[in-house]
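What follows is one chain in structure tokens, specifically the form predicted alone.
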Amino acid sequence: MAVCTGCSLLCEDIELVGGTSHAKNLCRKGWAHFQSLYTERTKPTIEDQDATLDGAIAKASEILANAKKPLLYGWSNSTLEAQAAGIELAKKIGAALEGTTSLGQCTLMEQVLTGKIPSCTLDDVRNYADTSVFWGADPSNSHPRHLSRFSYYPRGEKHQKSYEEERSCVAIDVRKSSTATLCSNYFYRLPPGTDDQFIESIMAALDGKIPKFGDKKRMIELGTLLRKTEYGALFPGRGLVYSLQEKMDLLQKLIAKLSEITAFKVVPMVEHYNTRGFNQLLLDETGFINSVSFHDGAAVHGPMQSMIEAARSCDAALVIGSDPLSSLPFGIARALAKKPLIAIDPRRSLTTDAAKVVIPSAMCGFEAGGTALRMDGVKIAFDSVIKGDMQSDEQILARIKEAI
């Protein structure tokens, strides 16, 4: 059996036949991830010129050693072992550390990891949940096996009839997504930026009051469904987080109210396979889940949205386990692209194309093993499934630290 690192579900039931050319139990996203092993692989370069791996590592070490305010960004597609090596490197060179949730689900993730919002495992969802709510998320495309393995279709310990009789699926979104199509009986379409009003209407319905927002009959219907739920799971995506922004306390109040009625848990719909791992590891090490600087030796926490300032103020950046130039807002990506970039990545991307130094690495889950935290915090270990001559992220970071 192999583990798919194509998303944060980290599916462990992948059967390989004849290497990676034939694999069973992969979703379409997982299949594309497996095929990426053979396409657009990076090679060591310095200023767009071919180089040796040793030369690229030496140049990267030189840039970081001479930088006064280096930034280490990414980490979501790196193992826990590589992330730990990155924290040690940041301490040594006095760098700032930023993960990919800095401009995404940082506030929500902090509330979950610190226990302010109750959470559970996906196995609990499969075994006990009778209502799953996907809010601002479309797992049918972002995590294709989510509904089939955990939240809607499977038969669990308590629910043996699955979606046919014993499970309800609610989709709340600004558009009718693929998931919303499956959950058509309980699909609530919101105008963009009105999630806070929708939350207030749900709480009114739960209190037996007439909701002031949305279709009153349907809101009361949703309130009734939630009140009858024996075990509920809420899966918030970026759509909800971006809409609430500074009003995330409303979500916390909603979960608290639901928890007074029944068991209701939250599992953030993070995308990359070890996003949660970096947040948890940094929390255990520093007390903060993101935006930490070791510039003055001790760990100092910046504001949740400090990626904007970090991109502008850093004088060199090492990017690993992410592609910020294609995923960050244009202004931040442009500021970052103007700095000396070091990209550690197994595959070509916009960031590697713009980087001053490119260091190729092994693809985790294929050519390198390690451990990661699934989206629900469960630790998953995986081994390499093919032999390759690429070094892992952890090994490359160790060599850079040693060279500085």
Contents of the next structure:
Amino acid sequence: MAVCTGCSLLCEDIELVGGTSHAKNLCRKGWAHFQSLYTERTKPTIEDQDATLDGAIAKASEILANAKKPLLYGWSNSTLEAQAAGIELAKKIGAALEGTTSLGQCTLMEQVLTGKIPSCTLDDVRNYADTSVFWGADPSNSHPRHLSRFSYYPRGEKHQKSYEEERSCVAIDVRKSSTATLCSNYFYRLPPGTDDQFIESIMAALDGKIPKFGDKKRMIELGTLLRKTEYGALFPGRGLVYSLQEKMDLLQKLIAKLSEITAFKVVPMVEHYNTRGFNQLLLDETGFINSVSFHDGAAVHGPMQSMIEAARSCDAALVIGSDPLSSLPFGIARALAKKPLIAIDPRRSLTTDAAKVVIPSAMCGFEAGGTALRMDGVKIAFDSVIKGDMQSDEQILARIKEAI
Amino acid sequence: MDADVTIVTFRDIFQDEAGKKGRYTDEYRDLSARIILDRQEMARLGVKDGQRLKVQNDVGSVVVAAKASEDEPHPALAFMISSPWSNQLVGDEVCNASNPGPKRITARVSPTDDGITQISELLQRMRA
Ligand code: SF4
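Can you give me the structure for the form predicted together with its partner chain, which would complement the form predicted alone we have just seen?
All chains and molecules follow, beginning with the one already shown.
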């Protein structure tokens, strides 16, 4: 069996029948991920000229060694082993470390990792949950096997009759997403930015008061469903965390209230396969889950260590397994694009096209093995499934550290 | 004729798949450089499916194709798949009341004869 590193579900049941081009059990996203092994692969370059791998690693080491404020960015598509090597490199060269987790997701993930919000594994969800709530999340597009493996369709230890009779699925979103279509009985449409009012309304409904926001009848119906839930799971996505921002404590209050009534757990819907791994590793090492600078030796975290500040103030950046020029807001992407960039990536992207040095790496899960934390924190180990001579992120980082 | 809209970005599995085939593919561009608008809003703007719209705000501007929404009416609310095109309209990640980030972009849309913004141009803008 192979493991798919296409998203943070890290599906472990991928059967390879005659190689990676005939893999079974993949979703559409996973299939595209497997096929990406054969397209748009990078080669070593220095200033857009072909180079040797050794030459590219030497140039990258030189840039980082000469930088006064280097930034090491990415990490959510790297194994725990590569992430650990990245933290060591950051310590050695006094760099800032930034993961791809956004501001809002960080606050929520920190509350989960530090136990301020109760969480559970996805296996618990499959076995015990009778209500799954997708809030600002659309797993049918982002984590396509979420509903079938864990949260809606499967039979579990306590749920032998599957979704039709024993599970309810709630979608709260600003648009009728694919997931909302599947949960249409309990789809709640919100105007953008009103999630805080919706939370207040649920709390009112749970207290038996008249909700002030939303369709009163439907809010009471939701309150009733949540009240009779025996084991609930909330899956917050980017839609909710971006909407709540500084009001994230409201979500904490809602979960606390629900927990007084029943068991209610939260599993943040982080996207890339080892996003949570980076947050956990950094928390264990430094006490912070993201945005840490080792510039003055000790780990520092604060407003000056935000992604925008890091992008503006760095004088060189190493980007690993990530395409910030595609995925970050223009203001930050532009600040980053003007810096000398080193890209460690198996595949071509806007970032590799803008990079001064490109170092090709093995694709994790195919050409390199390692471990990663699934979105619920469960550690998943995987081996390489095809033989190749590409070096892993971990090996490349170790070579850079050694050269510096 | 133009209209002020709030744009909410979202994920789409088909665009994700196209992106994995390559960021520079026509398929990725066609799925990304697109804004989904309420049908009546489109009628007011005088555009049909596939016709081009300039979407601009204080941060930047892009030319994308209009697509009629299949959802319930949602005047003044538009949707774009998260992509380098939608990111052109987002300043930075500091999300607060005055800058709510990629889930609530305010912008003005107006019909245009200009061509769809190409990804190579987006990269050039970042490097300029
Ligand atoms: S759900 Fe995610 S991990 Fe599972 S097969 Fe699909 S892309 Fe891969």
